[in-house]
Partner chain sequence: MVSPEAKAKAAAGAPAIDAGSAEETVSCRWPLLVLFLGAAGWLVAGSLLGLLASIKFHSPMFLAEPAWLTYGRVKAASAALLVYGFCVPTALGVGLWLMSRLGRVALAGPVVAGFGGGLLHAGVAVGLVGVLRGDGTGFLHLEFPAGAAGLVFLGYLLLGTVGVLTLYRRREARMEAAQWFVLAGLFWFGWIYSTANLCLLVFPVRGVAQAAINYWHTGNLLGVWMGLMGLGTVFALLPRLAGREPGREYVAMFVFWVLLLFGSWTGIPATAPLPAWMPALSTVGTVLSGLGVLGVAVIVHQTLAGRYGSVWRDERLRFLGLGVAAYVVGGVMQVVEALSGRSWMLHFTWFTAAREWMQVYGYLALVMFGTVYAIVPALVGVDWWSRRFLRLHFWLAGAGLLFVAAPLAAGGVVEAARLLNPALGFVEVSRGTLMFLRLSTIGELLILAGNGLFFVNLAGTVAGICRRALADALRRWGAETTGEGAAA
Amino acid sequence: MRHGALVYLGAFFALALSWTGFVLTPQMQVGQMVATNTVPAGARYPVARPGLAQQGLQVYRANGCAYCHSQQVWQQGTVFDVMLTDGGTNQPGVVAALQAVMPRLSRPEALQLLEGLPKPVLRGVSREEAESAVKKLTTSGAKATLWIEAVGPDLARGWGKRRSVPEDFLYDYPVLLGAQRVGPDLADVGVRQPDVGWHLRHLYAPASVVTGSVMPGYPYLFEKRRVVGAGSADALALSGDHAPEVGYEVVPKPEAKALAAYLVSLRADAPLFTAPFSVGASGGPAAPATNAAPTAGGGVP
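Show me this one chain by itself, in the form predicted alone.
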């Protein structure tokens, strides 16, 4: 070949570029990560999962749970709320400022808004709109502050208080991010559903705890056996069509206990510098959510 050397060099550089993009760059970005600090407490995050939960990760992997569940909460962006915390003493001036901030607000409505503070006066606006509103209200003698709110469908569903970040998976191997959501995201399921017993019943017979669940059961992770004496303390509390026949009980095997322990350990409830919870501009806690959307189907809330 007359151009064999050029073909060889072209193939070499193509492979080198691919290796740089898919291996070297991710290693530089996350390969050297270490535990970080939470805010404002400064506690180290994350901590390694307990031994039983570590075993449960492998059970989760072996049973293909990642095929139907993800572990990555997404955030679309950030919006701002304006919270009126104190109406001050200049009521006419504050009412005028409120009507300037919200042109459709009548005077009686503005007076009603001044009762039972603190209250939000604007929600989900841009930073410029929020800062302008705060300036008008504080100039009138009232006290107002900005609330920074992370937004996105996952957060609205209640699947987490913040987006997922690489630090969340620092001690997991392998990392099971998942690619589909036949069922809901599980990154924060240990906060939403901390009851180990619930997870065991859900694994044995999903429809026994979630009506209409499309998740398959995993009865082979359990043992149905005759009741001896007072019965096992680990026996599942099942009822109706899901309960075993009289004289029998369903007891979780070690694999089921490990998997339930792993699910309960999935908690993204630490505010981080790179992924804080929704907070006030002064660093205070976020205003409570009032419009959480229903969770998706698939079994886990």
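Residue numbers count along the first chain shown, from 1. Rigid core here is just the name for the largest C-alpha set that superposes within 1.5 Å across the two forms. Model, not experiment: these values are computed from the prediction. Compared with the form predicted in complex with the partner chain:
The Cα shift for residue 223 between the two forms, taken after rigid core superposition, is smaller than 2 angstroms. In a rigid-core overlay of the protein, residue 145 has its C-alpha displaced by at least 2 Å between the two forms. In the core-superposed comparison between the two forms, residue 167 has its Cα shifted by less than 2 Å.
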The other form holds:
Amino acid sequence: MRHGALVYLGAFFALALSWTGFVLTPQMQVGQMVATNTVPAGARYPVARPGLAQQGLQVYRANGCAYCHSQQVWQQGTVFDVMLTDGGTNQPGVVAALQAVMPRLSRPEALQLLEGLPKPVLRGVSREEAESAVKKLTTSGAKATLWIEAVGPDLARGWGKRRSVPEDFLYDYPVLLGAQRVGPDLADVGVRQPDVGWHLRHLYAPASVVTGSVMPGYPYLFEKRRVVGAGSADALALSGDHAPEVGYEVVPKPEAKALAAYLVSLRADAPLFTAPFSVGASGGPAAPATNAAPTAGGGVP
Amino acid sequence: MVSPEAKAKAAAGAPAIDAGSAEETVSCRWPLLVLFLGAAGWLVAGSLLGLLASIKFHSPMFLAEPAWLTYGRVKAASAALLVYGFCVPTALGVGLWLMSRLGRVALAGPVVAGFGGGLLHAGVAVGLVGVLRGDGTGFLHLEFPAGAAGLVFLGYLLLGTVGVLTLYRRREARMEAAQWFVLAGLFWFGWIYSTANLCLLVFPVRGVAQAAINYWHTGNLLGVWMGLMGLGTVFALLPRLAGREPGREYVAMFVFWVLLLFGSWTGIPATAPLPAWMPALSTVGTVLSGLGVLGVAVIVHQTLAGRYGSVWRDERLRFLGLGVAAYVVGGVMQVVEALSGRSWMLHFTWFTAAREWMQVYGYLALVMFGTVYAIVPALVGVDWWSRRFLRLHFWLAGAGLLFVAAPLAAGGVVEAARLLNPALGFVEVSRGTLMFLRLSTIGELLILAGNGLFFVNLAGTVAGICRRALADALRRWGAETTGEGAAA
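Show the other one: the form predicted in complex with the partner chain, since we just had the form predicted alone.
Everything in the complex follows now, all chains and molecules, and the chain you saw is the first one.
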């Protein structure tokens, strides 16, 4: 190649293409996103984090928490459960339908199953299988509902109810998805551990609440001071090796309180149209008390 | 196939990079020394901070106070110093040198280039203080706060302009592969760095569009920009130092277009909460850019076929050779990582860290070491301060790379397997990687020692010529005064 201009033009078009694809298009697609609703409860999602939690995000950024913690829950797929909620009045028909749905089920077992509903009939099947089972059961006079369950190793670990979606980060700046899991994923940590006091103790001395933790402590977010009078209401309830000397107490600085508020505000438990799941579905026995369709709701922080 | 001159050169032992005209040498000397010397300083500081971060895995409460020494800050600072403190200025300096030498023309605006280098280093200094104070942005590979990034960008802009002008004024009409690579690299950095900083720090976009831009910048910086600057350098220097004909130009062109067209779509992991087409397209881009890695292997083989031994006999070639090997390994690791994204999630583990070590230190930094070792003696007119340090640096760098990347990659695979098993508590998953992390500390220690030798050697060489220049000036002054005295 003799001409610098040609090389330059080639580079220009190649980069312009990639820029259009990965900068401009996402800006038009997710950069213009607005709040959505949870499904089926219809609550607004997301709601901006409380002010203290927003300050906490800045503490999270300043101390490089994202170098060890990801905030992206991975979901490998979606499976369906069939819940039998009401046996109806046509017992022989329902038993026949049950045996059609579950070929290995003997008649006494089917009768036993009809006691103490609701109970799961099929678990972890494809949508087609689940729908055909619901149809068979409904035709026989029973009532059955379809439950949606998000699955994947992260979800099995209890790191959330569904995958992370763009909506989760709509009002955050900066959006720190993290790249590595030196520590656990935090997308849903506020649901797993809603106790602010636990987070503060964990930030001060991780080993005091998680045995064997490799996380460093952040003593500089706290103040160790002499107890005056009755002591501070904020003082951490530390014990054993991690407790301060007698006559001293460990009190969180505003940064620590903000960071803990941010951590408990991290929740990935709102069922959305793009990432659906039935609330309580993975709980199995914790089935709803009524035979109404499972309701979604509680997810809004 | 080998020209008689090349044969004669090769026979004469380690062939020198020919110094170019005096005009070219003089114009490049100070701007490049400013860039290289500052970069070597940042490299040592960066690897020291990296070692501190690594030691925290031996004892989590090690230097938990003060705030500026916390893991997240020293890790960010060390990553930023390696990329923006060392790789960017050194690669830009080498790029300017290639533009001048291959075009057979003096650098256009050496004073502007020197000033640009100074600005770049000032930006890195401000950025380092910012990150350690807690003003880091949190975005990976864009750690510096907006003000520091602005200084880095201004410095780059001056250096890039000088590079393009030098190319424009070239006396040799035909462009070598190295010149296209460097030209595209100069252009690339400006676009990605300005876009990322403007859209993330100055006028931040909403929500996960930030993450998309961050991924795009990282993919382009590590994959395309580093690929262009380092490979251009290798394609120019490898045949000259080995005394061989360069590889076929069409293979270089293939590598060039693969990098530009496919390399620019890499970097978005399968798990990212972005519209599904983005990670999918990115995986395709990564796999296709693996073709470029093959092209590099072919071109290096064409250049060195039958004479791999010559690489071993020349320390500078050893650096380049190991650098290219790391490029190939890093490229393969990136493809594996992208393909594993949906099932193994290797990208969340230390495997990613091992891959980045391969790409940033193993490939680009080693290529730049070899190049700096090759061109500085020609620039300053004296040999290196210590040849022994130079040889030792290679061994420390090579062993360090092995001790960092191999345990981290193995640890990453183990970690990925354990992450997939939800029955295993997370504490067990993270503790399972500790042995590998602690092994990698040894590697970081070796790398720090090597980087220290590089800095001392460069500083010693520059101090030597400064002392000589000073002595000359004094002698001239003395001669003038005695001359005047005699006349009186």
